[in-house]
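As C-alpha cells, one chain now follows by itself in the form predicted alone.
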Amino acid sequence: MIRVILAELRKLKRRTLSLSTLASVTALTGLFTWLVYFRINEPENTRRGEHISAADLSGQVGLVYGFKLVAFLLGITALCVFASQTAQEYTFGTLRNLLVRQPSRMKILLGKLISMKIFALVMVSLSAAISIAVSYAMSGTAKVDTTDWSTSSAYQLLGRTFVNVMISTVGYGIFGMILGLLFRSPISSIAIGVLWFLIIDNLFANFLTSSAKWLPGQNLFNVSEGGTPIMSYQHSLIVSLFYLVGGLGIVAILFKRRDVAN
C-alpha cells in the first residue's frame, strides 16, 4: 500500500500539475482575500451582493473569513485534480500497468485516494496561510483592529475552520474521483463536475428551496462554513457522507469488474 501511495504522490508531484495547481491557488486566494479588505468601504465587498465591515472583520472572524470565502474554489479545485488523475489511467493506458506491478484494483483505488487527500491537504494549508497572510497585511489599511485574532478563542476557530474546508475539499474531491471512475475521461468527468456544482446544483437550490437540504454542493458549501441557521453542520455532514460513500461504493464495484481500457 505504501508503495502504491509514493507512486501516486510521484505523478501529482509533477511540475506541470502540482506547481501550476498551488500557483493558481495562491493567486486567487490572495486576490479574495485581499478584495475584501480593499473594497472594505463598499456597500456590497464580498459574495452574493453581501457587505461585512471593519467591525466584523475585526473581531475573530476574521482571522478566517478570506480562507472560508474560498472554500468552494478549493473545493472545484480538488475536484478537477481527483478526476483528472483517475480518469486518465483509461485515456492513457496505463492502468493496466499498474496492475502488472498491483494486481489488487483496490489497494490501487484506496492508494490513490489517499494521495490526492496528502495533496488536498498540501493546497488548503497554503490558501490558510496565504489567506491569514493577506488579511494581516491589509488589516492597517482597511483599519481593521486584529487584537482577538491572537486570542485562543481565535485560534480554536481557524483549527474548526481549517477542518471544516478540509473535509469540505476532500468532499468534492471524491465527488470528481467518483465521477473519472464513472465516465473515464477526464474531459467528460471534470465538466459534469464543474457544470453540476456551479450551476445546475445551485439552480435547484434556488428555484427549489425545499431541495437545498438534499443538494450535494449546498451541503458541502454548509460544512465548509460549519452550518448555518438554515441547515445544521450534522445535517450536511450527514448527507454528504452518504453520497459520498454511496457513490464510492458503486464506482469500487465498477472499478474491479469493468475492463482496464476505455
Given for the second form:
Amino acid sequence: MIRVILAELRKLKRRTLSLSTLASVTALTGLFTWLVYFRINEPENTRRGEHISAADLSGQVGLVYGFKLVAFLLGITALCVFASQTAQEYTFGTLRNLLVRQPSRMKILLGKLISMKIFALVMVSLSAAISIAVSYAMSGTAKVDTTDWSTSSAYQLLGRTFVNVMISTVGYGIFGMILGLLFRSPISSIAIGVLWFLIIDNLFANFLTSSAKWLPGQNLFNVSEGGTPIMSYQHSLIVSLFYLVGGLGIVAILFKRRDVAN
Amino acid sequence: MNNLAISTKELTKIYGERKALNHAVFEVPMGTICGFVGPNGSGKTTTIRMLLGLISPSSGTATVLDENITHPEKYLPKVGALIEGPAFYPALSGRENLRVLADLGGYSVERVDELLVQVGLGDRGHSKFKTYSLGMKQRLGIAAALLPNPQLLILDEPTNGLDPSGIQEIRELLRTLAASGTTVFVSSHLLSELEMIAEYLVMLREGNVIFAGHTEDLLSAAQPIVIAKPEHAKDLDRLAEIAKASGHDSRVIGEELHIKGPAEWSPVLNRMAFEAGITLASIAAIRPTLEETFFEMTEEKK
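For the form predicted in complex with the partner chain instead of the form predicted alone, what are the coordinates?
Let's see the whole complex now, leading with the same chain.
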C-alpha cells in the first residue's frame, strides 16, 4: 500500500499539476478574503447579498470567515484533480502498467485515494494559512479588532472549521474519483461533476426545496459550513457519507471486475 | 515445477458474439524466445492481456511461471511486459515515469538509471515523455518491462517505430536476455526478425492457434518453392500451365513464377520448359521464409 501511495504522490508532485493547483488555491483564497475586507462598508458585501460588518469579523468567526468562503471552490478543485488523476489512467493507457506492477486493484484504488487525500490536506492547509494571513493583513485597514482571534475558543473554531472544510473537500474529490472511474475520461468526468455541483444541484435545491436535504452538493457544502439552522451538521455528514460510501463501493466493484482493455 | 513459462488450456475470450480467442492450447518452454504471430485481430493482444491478469477469460485457464492466471499477484513480480505500445504520463520525464513504476513494484531507483542507459536513453531521461520520438517511447517501454529483472518478458510489438539499428539493438538485447535464462514471449509483425531470433513459435488465426512449436519444425514442414524466371515475361502463363499439368500450384510474383514443389523437381521443370520453347533466365529452389509460411497458413495475400 505504501508503495502505491509513493507512486501516486510522485505523479501528484509534478510541477504542472501541483504548482498550478496550489497557485490557484493561493490566488482564490487571497482574493476572496481580501474582497471581504475590501468591501466591508458596502451594504451587500458577501455571498447572496448578505452583509458582514467589521463588528462581525471582530468576533472569533473573523479568523475563519474567508477560509469558509473558499471551501466550495476547494471542493471543486479537488473534484477536478481527483477525477483527472483517476480517469487519465484510462486515457493514457497507463492503468495496465500500474496493474502489471501492482495486481491488487483494491490497493491501487486505496493508494490513489490516500495520496489524493494528502494532496487535499496540503491544499486546504495552504488555503487556511493564506486566508488567516490576509485577514490579519487587512484587519488594520478594515478596522477589525483581532483580539478575539487569539483566544483558545477561536483556535477551536479554526480547528473545527479546518476539519469540516477538509471533510467537504475530500468528499467533493471522492465524487470526482467516482466519476473518473465511471466515465474513464477526464473531460467527461470533470464536466459532469462541475455541471452537477455548480448548476444542477443548486437548481434542484432552489426549485424543489424539499430535495435540498438529500442533495450531495447541498450536504457537502453544509458540512464545510459546520451546519445551519435549516440543516444540521450531523444530518449532512451522514447523507454525504451515504453517497460517498455507496458510490465508492459501486465503483470499487466495477474497478475490480472490469476488464482493462485500453 | 515444470519447465513451462506459459501454458494455456482451452483459453477462450468471448466479446458479445465474437470469439476473440477460441479454446487456445499452447505452451512456451522456459528460457526460449517465443514468437507470437497472427494477423491483426487474431487474438494476440487479448491473449497477452489475459496472461497479465488485465482481462478475465470467458472459459479455460492458463498458467504463467507455474501459477494460475487467476492469481496474477503470484507471478507478475517476476514478469516484465510491454503491452500495446508504450503508455506513460506525458507530463513526466522518462526517468520519473520509470520511478513511478519502480515505486509501485518496490524496485530500487538506481535500477531506473541503469535501464535508461541500457536502452539508450541515458542522456534523455530528464526529458518529458511527450517530447520523445516514437522510437524513444518504445525504448522507455522496454526499459519499464525490464524493471523487475524478469524471468518472463512479454513484449507486444517491441520494435514498432525503431530504426534499423534500434531493431538490431533490441534483437541483441532479447538474445542476451534469453541466454541469461529469461523467457521472451514476443509478438511482432516483423516476421523476418522473429525468424532470426525465435526458436519457438505460436501462430494465431481468427482466435485459433494454428501452430505452436519449434520454428524449425514449422519451416521444415512447409512446402518448398521453386522460383522460375522465364527470359520473356509473356511466357509466365504458359509456364504456370506446365506446372499445373504436373500437379503443382503456382502464382506469379513480379516477373517470377513461384511453384510449390520439391527442389528435386527443378530440373524436370527446366527440361519441360525447354521442350515447350521457353528459356528460363533463372531457376532456384528455396525453403519458404517464415513470412511466406505465415501468409500461406493465415491465407493472407501480400
